[in-house]
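Have a look below at one chain only, the form predicted alone, in structure tokens format.
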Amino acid sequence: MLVATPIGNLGDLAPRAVAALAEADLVACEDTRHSGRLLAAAGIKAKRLTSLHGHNEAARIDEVLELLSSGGTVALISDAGTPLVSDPGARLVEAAARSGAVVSTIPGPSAVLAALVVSGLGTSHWRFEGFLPRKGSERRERLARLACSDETSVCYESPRRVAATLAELAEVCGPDRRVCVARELTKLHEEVWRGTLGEAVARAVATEARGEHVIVLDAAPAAEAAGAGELVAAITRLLEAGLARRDAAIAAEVLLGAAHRDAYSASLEAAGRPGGRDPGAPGTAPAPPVR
């Protein structure tokens, strides 16, 4: 069964979760340092206690499905939160539901929905990032990807880069799209800001990043339909923040409701600007046919 555990306060470990890991034949975890003085202190005498985590989940399948098929139970639990959100045991979960064991599932804390409903941002619909990736073209097109949707966007950011990646959704999103930040949540210094990106990017710069934190953006704006010389700057915009020509000419048909065909003229324009790309230069994607 995957049991989620607290985020921050030990109080919001419920009830069943405390009698199932304290029944478990075996509870899989990340760090059995961390997890050893979870139940400590949650007064929970394990039977077994093994690591479970991305380098050796692989490895620990079949020691599990031995285990379930001799009619014993499993407890998988993470550092923190419900099992498999940006941490290891899909992989084992698969396999266990393919296996025909019985996978359930005791649920409680989540950092995802806790920031999501404190945000004052829509909820209807929404999406969940996970971390960014750190760098390269995978991490301009997620970005770009954030800038252009139509709903909430969820995602992770250790205090390290959450400044950076702040000023980055600044970029590309303008510095008035609103955004939550949230950290620490349930824990003492638990702190939910709220306002916008530009001020969200002062903000960070200001002050010392201290916790994990979550970021909750807002979708995008619905958007009239631009002029060329809008157009022609909103790219230059975003091909001054990394995007490649064809990403930005996406990002811009999407988030201001252009046409296609005029994105795309206005995107060889722009790259023919100071800071703007040169289409034809190396690394950069080949340009989308005329629809």
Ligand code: SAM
Second form
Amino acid sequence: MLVATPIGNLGDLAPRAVAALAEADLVACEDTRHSGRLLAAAGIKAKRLTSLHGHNEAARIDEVLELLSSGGTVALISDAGTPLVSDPGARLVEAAARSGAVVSTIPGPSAVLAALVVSGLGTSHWRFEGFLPRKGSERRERLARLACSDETSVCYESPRRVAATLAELAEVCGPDRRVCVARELTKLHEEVWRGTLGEAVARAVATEARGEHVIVLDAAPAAEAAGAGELVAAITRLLEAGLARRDAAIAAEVLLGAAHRDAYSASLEAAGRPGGRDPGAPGTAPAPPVR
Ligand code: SAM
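Target state, the form predicted in complex with the ligand; input state, the form predicted alone:
In what comes next, the whole complex appears, and the chain from above leads the way.
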């Protein structure tokens, strides 16, 4: 049973979650001290509490499956919010489902949905980025994809890195793109700030970031996204014809008169699509940096 717990406000722990945590034969959590405090505050006496985190998840799987197969119940929680959402548990769920065990959930708080719905930005189509890679080409590629996305994007971010991430987003998306920075949701110092990336950068320089942050970024303007869509389609065809991603990006840049940055972003998008195989992916020269 996957049980969501509050992202700050204890009042958000659902009655059904309280019952499941009290009744489970085993409550698996990331940090027993942290979750022990939550259980105590909610007046729950768990039968057994054990740790299941990024480093021991694989080792815990057999034990959990054995308990499930003998008719026991297991509740999986994370430090906050919904387990598996930028938190451990995916390998356990996969193994449990494969073993034929019933996997169910008591849904509830999650910072990604909370931030998205208060952002004032589009909610029909959106993408969850989790935490962006910290550095290097992987980070540049993810930022480039966000810049041309025709969907709202949601990223988790630490207070230490939020200013740098906003600055890089402003660089790749331009300063006028709308953004929402949601901080400390459901907590005493909850703050939902809305504006442009340019304003967000100026604000981040002037104020010290504190607490947990979610960045919600508006989709690329329709014209940009449509242009990007055409570029992606052209580059997908070039990849299907056997060109390496880098060459396909250069061809599109030259033949369609696209900006280098846009062709590069579109080539990443195309390579990630079905049919958008990147024949030159392993062992080829690194992707060209955005110039
Ligand atoms: N599983 C959690 C969920 O469902 O939201 C997310 C876990 S992830 C390790 C932690 C990140 O979620 C934080 O770094 C922050 O970006 C975001 N987050 C969690 N609680 C938050 C809150 N109350 N306000 C804003 N962001 C929050």
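Residue numbers count along the first chain shown, from 1. Worth saying up front: this structure is predicted, and the values here are computed from it rather than measured. By rigid core we mean the largest C-alpha set that fits within 1.5 Å across both forms.
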Original post:
After a core superposition, would you say A251 shifts its C-alpha by at least 2 Å between the two forms?
Top reply: yes
Original post:
Do you see a C-alpha shift of 2 Å or more at L67 between the two forms, with the core held fixed?
Top reply: no
